[in-house]
Every structure is written in structure tokens, then in C-alpha cells.
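This document starts with one chain, in the form predicted alone, laid out as C-alpha cells.
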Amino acid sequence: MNIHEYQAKQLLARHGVAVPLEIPARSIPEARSAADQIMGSGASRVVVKSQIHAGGRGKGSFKNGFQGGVKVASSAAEATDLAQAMLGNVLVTKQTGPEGRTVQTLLIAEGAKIKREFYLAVLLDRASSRPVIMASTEGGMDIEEVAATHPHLIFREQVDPALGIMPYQARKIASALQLKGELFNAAVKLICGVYQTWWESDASMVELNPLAVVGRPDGSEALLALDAKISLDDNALFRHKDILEMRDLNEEAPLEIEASKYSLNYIKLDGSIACLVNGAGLAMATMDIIQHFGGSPANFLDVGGGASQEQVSAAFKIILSDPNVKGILVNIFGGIMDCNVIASGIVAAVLETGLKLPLVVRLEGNNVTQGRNTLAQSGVSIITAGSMADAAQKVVQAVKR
């Protein structure tokens, strides 16, 4: 699950991470009040930031012609005008696709006098099965670009999950960022706080870009998380009711929301061949082989390792809600899963929905013989396949007829 920038900063602040003075706003009066409050605190500038689950907001454009989803204002009145141009309008960025996202929340923040920018993130290193902290002096840039052009500027520090981050590790990272004096001490505290946010929230990633040294009106300097992104592990949300309440359904596709009600992992794509698969790896391979034989996948749909008949039926209904679907490929490898349960669910779903589209089913693994018998004796129109390649070829051919 993803959350908005302002929500990510709220989680970070709980663990002692310094963030700017900022207030979320969902209406023009709220935006004006927030801007007045921030300007009244002594700030000389106010930043108006669109809150959507996508990057590239600052370089994005609104469908109403307004350019940029992140703007700086020198007065509360100017901030209000910017809010009117953004709130309720559709912002298109490189990550939203051409359809864009409707901005329903703004973040009104204190304008910072940035002196230096850094990158800091905590994520899981799957190769070592350990958390890794990544840091770079090249903040404000895409980390992928830094990795491609200046890999030596990315510092990595693995953390033993049994011990958690140790003070000496935070000091190593602060030193790699070339911070000294009070900023060094502030960085050590902040780095520990960012790691604790990642750990305590069961996050898959916490990213600050930029983490910045900013100048204060009194001439001093501070280290602040100016932008933050947190992605959370859906499987752990039952432990975090407060974080689950941060979920913004307006940022999710309706079919994906429906799939989540049945613990299905669904992502809509642009093709015509729907996939129903158990296991993310097998789902990826299934999409690849459809593409290999000249087809185009309409979705990623993983029913998990132990799907029930109800889940299979729900999956079919979700698939059929996509008008672009011209055929369906079911590819199941039964390990924990019983192939006959899947077969029974397929038959029930076909009968319930009155499916008329070509349906290709490939079953293998646990109780596969009984599953194939269930399909054969069902009396419904199902094309069976003996292998992934066979299944992919058959569904592509069926769709092209």
C-alpha cells in the first residue's frame, strides 16, 4: 500500500525525523487558512504541493492547462490562487499515464532555503535478506539515474535485523554525506529515526528525496526531510490499523480495490488476454509467454497459494469487468493449492457469469487428475492445455479468430 507524502511525513515525525512546518488541505478555505498559518509563523514562502500517488509532480501538467503540481508562493493570496488551479483538477505526470490523477488533497508547506540536497532510503535487500540503507550526496535526482551515471556516489549500509541499526552505522552514513558538527549529530538522529519508521511500520521502502540542509532565518542550518515516500507491506497491515486508515481509495483503480476485498493481487494492463495465475513469479512468466506468442496480457492477477472457490469466482468477475478482455488464460501450479478446488471454482464462475469468451486452462500439481476430470465432466466450454507454451499459443490463437 502506498500513502501520500504528508502521511509519510507524519509517520516519520513519530520517530523523531525532522520535517518542515506543513498542513494538508482538502478545500480552498483550508488551503488559505494553512497558508496564513505558515506565513504567520515567519516563513517568507509557501510551497503548494499536489498529493497523488505518483512521482514527477513538479514537472507534471494539469489537463486544465496549468503547469506543475508543485509551486512556490510568496504570499498566502498567491498560494490560494495556486490551490484553486490544482485542487479538483487532473494532474498528468510521467508515472500516472495520460489519464492522470485527480488532485483531492494539497500539502501547504513552509518554503525552505535549500543549501544542500541528499538522498536517503531504507529498503529490503532481497539478495541478503537484510535491510539496507542507501544514501547519496546527489539528492533531488532520480536514484536510478545516479546509479547509472555515478554509482560510486551511492553509499550502502546493511543492517542486522536482529540488532537493528547501530549508532556507528548511522555515523558512517552521516560521514558519507559529508556532514559535520551539529548537522552530523542531527543526521545520526534522523537516520536512526528513518530506519525505525521502516521497521516499526513494516514498510517495504522509506525514501527521502530530497533530505536537505536548509537555512533558518537566524542564520543557523537544519536537516529536514523535504519530501518523503513510504510503501507498506500489505501483508502486515493487520498490525497497523492506524496506517490502514491512511489508505486513499481515490488513488486506486476500482477493479484493484474490488480485488483487494478478496485478497487478490490485481493490476490492470492494456492487453486483451486476461490471466488468472497462482504466484507472482508464475504470473510474470505467464504474461511473458503470452507476449512471446504474439498476445498482449490484460492484467496481472495472482490468486495466491491457497485460493478458495469464492476467490476464483470473484477473480472471474473482476476480469470480465474489463471490456478489453477477449480471452482468458488460467495457469495454475498446485503446490499447497488443490487443483480440483480451482477447477470447481472455474466451472462455477463460468456458469455464474455465462462466460462466452475463449477460456484456456492449464492445471498442474496437487490433485491435478481430479481437477482435470472436474473440467472434462463439467459440460462447459473450456480449452485445456498441457503446458504453459501450449496454453499461451491456444489462447492467442483463440483471441485472434
Given for the second form:
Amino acid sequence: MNIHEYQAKQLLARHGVAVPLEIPARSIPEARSAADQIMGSGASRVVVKSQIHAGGRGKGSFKNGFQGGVKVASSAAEATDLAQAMLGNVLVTKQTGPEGRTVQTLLIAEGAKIKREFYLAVLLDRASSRPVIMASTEGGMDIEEVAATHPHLIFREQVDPALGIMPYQARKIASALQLKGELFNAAVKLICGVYQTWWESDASMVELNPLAVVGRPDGSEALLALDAKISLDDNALFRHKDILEMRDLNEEAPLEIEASKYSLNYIKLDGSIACLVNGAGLAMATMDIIQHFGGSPANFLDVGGGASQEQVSAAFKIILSDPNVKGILVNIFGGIMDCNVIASGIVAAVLETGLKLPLVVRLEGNNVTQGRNTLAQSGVSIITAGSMADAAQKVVQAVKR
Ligand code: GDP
Ligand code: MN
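Alternative state: the form predicted in complex with guanosine-5'-diphosphate, after the form predicted alone:
Starting with the chain above, the whole complex follows.
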């Protein structure tokens, strides 16, 4: 699950990471009062930031022609105009795809005078199976671009997950960022806080880009997280009720939301053969074998080891709502799963949706005889298959016709 910038900064602030004074707003009056409040606290500028689950907002453009999803204003009135141009409009960035995302929330933040921009992230290094902290003096721009053009400017520090981050490691990173004096101390505290946020919230990634040295009106300097992105491990969300409340369904694909309501693991692909399988490994193998016989899978769908009739029926409707689907392959190996539950779910869904597409079913395992009887007696038109290879060939043939 991903969360918005303003929510990511709330989590970071709980772990002592310094963030600007900022207020989320969901309407024009809210944006105006947030800007008033921030200007009233002594700020000379405010930044109006579109909140969508995609990066590249600064360089993005709105479908109404307005340029930039992150803009600086020097008065509350100007900030209100910017809010007017952004709220409710579709922002297209490098990461949204051409369809873009509708901006439903803004973040109104104290406008900082940026002196230096850094990149700082914590993520899981799959090669070493350990958390790794990545930092760079080249913040503000695409880190992929820095990695491609100046790889030597990306500093990496691995953390032992049993020990957590050691203060010397935070100091190494602060030195790599060429920070001195008070800013060095602030960086050590901030880096530890960013790591703690990653660890405590079971995040897969925490990224600050930019982390910035900013000039304060009194001439002093401070280190602030100006942009933040957090991705969370879905498998750990059950123990973070507060984070789960940050979920924004407006930002998720409708079919995937529907699937998650039924605890189904669904990922849409661009082929024409829908598959309904129990178990992730079998689902992968099913996609491979479809491909092997010259077809292309329309989705990955794992209904899990102990699916109910209701889940099977929901799964069917989800795969059918993809207009590219020309045929369906159900591949079930009943270990824990009762084949008759699957069979009943299939029949119910076929009758309910009035399915006309070819449907190939391969059932094997627990209570398979009764499952096959249920299918045979249902009067529903089904192509049965004796093996996985047989099933894949039959569905590929059926789709070609
Ligand atoms: P992104 O484009 O989606 O990564 O959004 P960011 O939050 O990183 O904002 C884009 C750019 O706007 C940043 O790289 C900064 O250069 C600039 N920016 C963000 N916050 C401030 C701020 O408080 N003051 C100023 N002057 N610029 C800012
Ligand atoms: Mn950014």
C-alpha cells in the first residue's frame, strides 16, 4: 500500500524527522485558511502541493493546461488561486501514465528557501536481505537518472536488522552528504528517525527527495524533509490500524480494490485468457503454460488455499469485467481446497453472469468426484480437461476460434 506525501510526513514526524509546517486541504476554503495560518506564522511563502500517489508532480501538467503540480505562492490569495487550478483536476506526470490522476487533496506547506537538495531512502536490499540506506548529494532529481549518470554519487549503507541503525552509520551518511556542524548533528538525528519510521511501520520503502538544507528568515539553516514517499508491506498492515486508515481508494485500480475486498490476489495483465487458480505457484505455472501453448494470460489470480463459494464467484466476476478476456481457464488443485466448493462457485457465477465465453476447467484433488458431478449436472457449458497441459491447449484453441 502507498500513502500520500502528507501522511508519510506525519509518520516521519512521529519519529522525530523534521518536516515543514504544513496542513492538508480538501477544498478551496480549507486551502485558503491553511495558507492564511501558515503566512500568519511568519512564513514569507507557501507551497501548494498536489497529493497523488505518483512522483514527478513538480514537472507534471494538468489536463486543463495548468503547468506544475507543486507551486510556490507569496501570498494566501495567490495560494488560493493555485489551489483553484489544481483541486479536482487531472494531473499527468511521468509516473501516472497518460490518464493521469485527479487531485483531491492538496498539501499547503511553509515555503522553504532551498539551499541544497539531497536524496535519502531506506529500502530492502534483496541481494543481501538487509535494509539499506541510500543517500546522495544529487537530490531533487530522478534518482534513476543519478544512478545512470553519476553512480559514484550514490552512497549506500547496509543495516543489520537485528541491531538497527548504529549512530556511526548515520554519521557516515551525514559525512557523505558533506554536512557540517549543527546540520551534521541534525542529519544524524534525522537519518535515525527515517530508519525508525521504516522499521516501525513495516515499510518496504521510505524516500525523501528532496531532503533539503533550507534558509530560515532569521538567517539560520535547517535540515527538512520537503518531500516524502512511503510504501508499506501489505502483509504487515494488520498490525498498523492507524496506517491502514490512511489508505486512499481513489488512488487504487478499481478491479484490484474489488479483489482485495474478497482477499483475492488479482493482478490485471494484457492478454486474453483469464485464469482462476488456487495458490500463487500454481497461478504462475498456469500463466507460463498458457504462454507455452501460444496464448497470453489476462490476469494473475490466486483465490487462496481455502476459498469460499462467495470468493470464487467474486473472482469470476472480477476476471470477466476485463473486456480483453476471450476465454477462461480454471485450474484448481484441491489440497486444502474442496473441489466441490470451487465447482459450486463456478456454476453460480456462470449462471449469474450469463457467461458466453469458452470456459475450460481442470479440477484435481480433494473431493474431486463430487466437484465434477456438480459441474456435469449443472447444465452449464464447460470444457473439462484432464491435465494442466490439456487445459492450456484447450483454452488456447477455444480462444483462437
Ligand atoms: P515531486 O515532483 O512529486 O517529487 O514533488 P516534490 O515535493 O519533490 O516537489 C518538486 C520540487 O518542488 C522539489 O524538488 C523542490 O525543488 C520544489 N519544492 C518542494 N517544496 C518546496 C519548498 O518548500 N520551497 C521551494 N522553494 N521549493 C520546493
Ligand atoms: Mn520529490
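C-alpha atoms forming the largest set that superposes within 1.5 Å between two forms make up the rigid core. Numbering follows the first chain given and starts at 1. The structure presented is a predicted model; accordingly, all values stated were derived computationally and were not measured.
> I165: with the rigid core matched between the two forms, does its Cα shift 2 Å or more?
False for I165: its C-alpha shift is below 2 Å.
> Given a core-based superposition, decide whether the C-alpha of L120 shifts by 2 Å or more between the two forms.
No, the C-alpha moves less than 2 Å.
> Could you check how many degrees the smaller rigid part rotates against the larger between the two forms?
Angle reported for the domain motion between the two forms: 22 degrees.
> Once both forms share the same rigid core frame, by what distance in Å has the CA of L264 shifted between the two forms?
After core superposition, the C-alpha of L264 moves 3.0 Å between the two forms.
> What does the CA of I383 shift by between the two forms after fitting on the core? Give it in Å to one decimal.
Its C-alpha shift, to one decimal, is 6.9 Å.
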